[in-house]
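Take a look at this one chain, the form predicted on its own, written out in structure tokens.
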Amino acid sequence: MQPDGSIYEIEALEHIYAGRSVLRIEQLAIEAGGIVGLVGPNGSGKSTLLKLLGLIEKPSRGSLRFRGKVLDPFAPRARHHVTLLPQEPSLMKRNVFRNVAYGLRLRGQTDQLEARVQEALSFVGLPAEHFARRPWYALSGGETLRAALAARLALKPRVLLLDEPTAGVDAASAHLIKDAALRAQREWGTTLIVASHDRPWLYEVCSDVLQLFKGRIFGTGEETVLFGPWERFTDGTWGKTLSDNQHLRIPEPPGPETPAVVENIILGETDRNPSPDQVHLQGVVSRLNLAQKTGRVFATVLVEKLSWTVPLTQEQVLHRSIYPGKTVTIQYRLDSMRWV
């Protein structure tokens, strides 16, 4: 069963390390029971926001509520009822039981101990009688993220937090971190909030995806952030020379390394005489993804290296035949970008 309302709710939010603001959200509201995508570049806040969320550290500013309470980190409001998976979590130096076992002991929940242990490990695909009496030493990097992960299932969490969850692990322990977290959502109405990289897998499944770019959210993900440094063209006009020699153009820019955001690109045909707002690119089709929200398609075209984000109706998909590896035209208008 989902529940209704929000479970967490942000007011004029912003946190600061060692003097430097690195995350600033000025109103958020997250639904119980949904599935929340995190997506942005390295060092963009996803983590920092994971961490506030998870009550393991307080705003520096504003306010976060959590089931419509403002609490400390750690609250025992919460701390039984939200849990994080870090990017590099550790087992304490004992026995998959014991270390999956380890947060219902500390919480005093005992009854049934060994049948929660082996439920939560059957989530991640470590059946208990091959894993449970296994030293931590003896798993691999990926059964180690899965017994982690049932650490934290075990407890049956309000709200899971998933920080890269599948970052570095073989395709096998990927697939069962993907399925374990969304069963919690699916049989206990369980919150999920994952930062990931992988987008395709944030689209299928997300009742909403924020994209975050030096510490602020920006947009849904289904934006294409495109990065400096920037030239000035002979002809007066800005962008920059891609290896391929097409030229990606920009209205003038507020300093040189400033990243654009490009809205509303199409699939279009090439035009022989463009207007001077109006850019074509040739690329390759490298992927569609299909919007779990909206039942949108979004295909992914390489433009060289860059990677652009173009929405799709279903039905201009099988209209125009769009499949991986078609080379296509895009098109966007100079005055549907905005500087991040």
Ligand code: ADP
Second form
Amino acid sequence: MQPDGSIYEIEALEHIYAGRSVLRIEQLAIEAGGIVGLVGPNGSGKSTLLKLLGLIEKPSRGSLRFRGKVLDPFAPRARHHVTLLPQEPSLMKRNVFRNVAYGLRLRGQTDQLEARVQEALSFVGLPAEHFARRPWYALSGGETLRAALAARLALKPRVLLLDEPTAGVDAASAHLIKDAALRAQREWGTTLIVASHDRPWLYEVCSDVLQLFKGRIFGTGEETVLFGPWERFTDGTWGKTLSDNQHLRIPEPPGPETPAVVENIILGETDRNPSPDQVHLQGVVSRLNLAQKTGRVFATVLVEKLSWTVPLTQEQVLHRSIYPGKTVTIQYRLDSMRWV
Ligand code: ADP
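The structure above corresponds to the form predicted on its own; please give the structure of the form predicted together with this ligand next.
Every chain and every other molecule in the complex is listed next, the one we just looked at coming first.
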């Protein structure tokens, strides 16, 4: 670990696939022992960043340091400490016990092998007495993912990278996976880096959230991103008409599809007439989340099908009695928008 507590340091990093730049990060430091969330639409570079942090691939340009050192992919120094659970992990053609024990054996860590495998299996809710001898093909999708996670947890890694760990699994498995990862962070100080579409969960548990789009980090996840295509209304203003006939307005966009980022969305007053540089939209609160790090509350407000992130103070939640299901008006200023 570096004196300032960073486990990773990135500088002037660029990653190129088939001649195309898919990730560019000028500077990024990741603190040891924290939980970092990666959010962004498909193709924004989350998996690429995880593969680089997992030391599976080397950045095409720039530097990525792990505990102060630039390491080659699969360097033994890193393999002992860093492990990635990919999006669709497959088990090896052997039983659950041998799958979970595999990484430990490979690293020569066979002391108390049985106990470590059992502990890892219990973390993910697969009790050894029922699951250890099961062959790889006799597990459901959620159980396969949990066994694959147990194989990583058995290593007691310093860094656990999770790529969409709850996508496409049943709710019970998703809950167990989240719980197991958080327990590793709590009990062993494992640094967690998680790409997920489950923003409310990330807001709740993360020390930092990085929002990616087109291979760039452009925010902290507290912003709302609006996607085109944009149209010019008859009065000359720009935006789009939602299916409930509300007008989502934006400033003149640099391109017909350029996504817009809105910050500082506030709860508006329903009975006010918006001034020309303010936009009011009606929506329904779908969730309230507490950000652990800042103590701030985030409301997820659905306007038609678009999900908006609205920061609130605890007083607002209380005095304006904000609850899931409540119809609210959200408000933003056109001059508070930027483009990505
Ligand atoms: P995300 O995880 O956010 O969905 P990815 O990191 O998987 O995004 O992808 C970022 C971009 O890199 C996408 O445009 C994707 O098509 C491209 N990409 C990812 N892996 C490869 C690869 N092995 N070869 C070529 N292009 C790739």
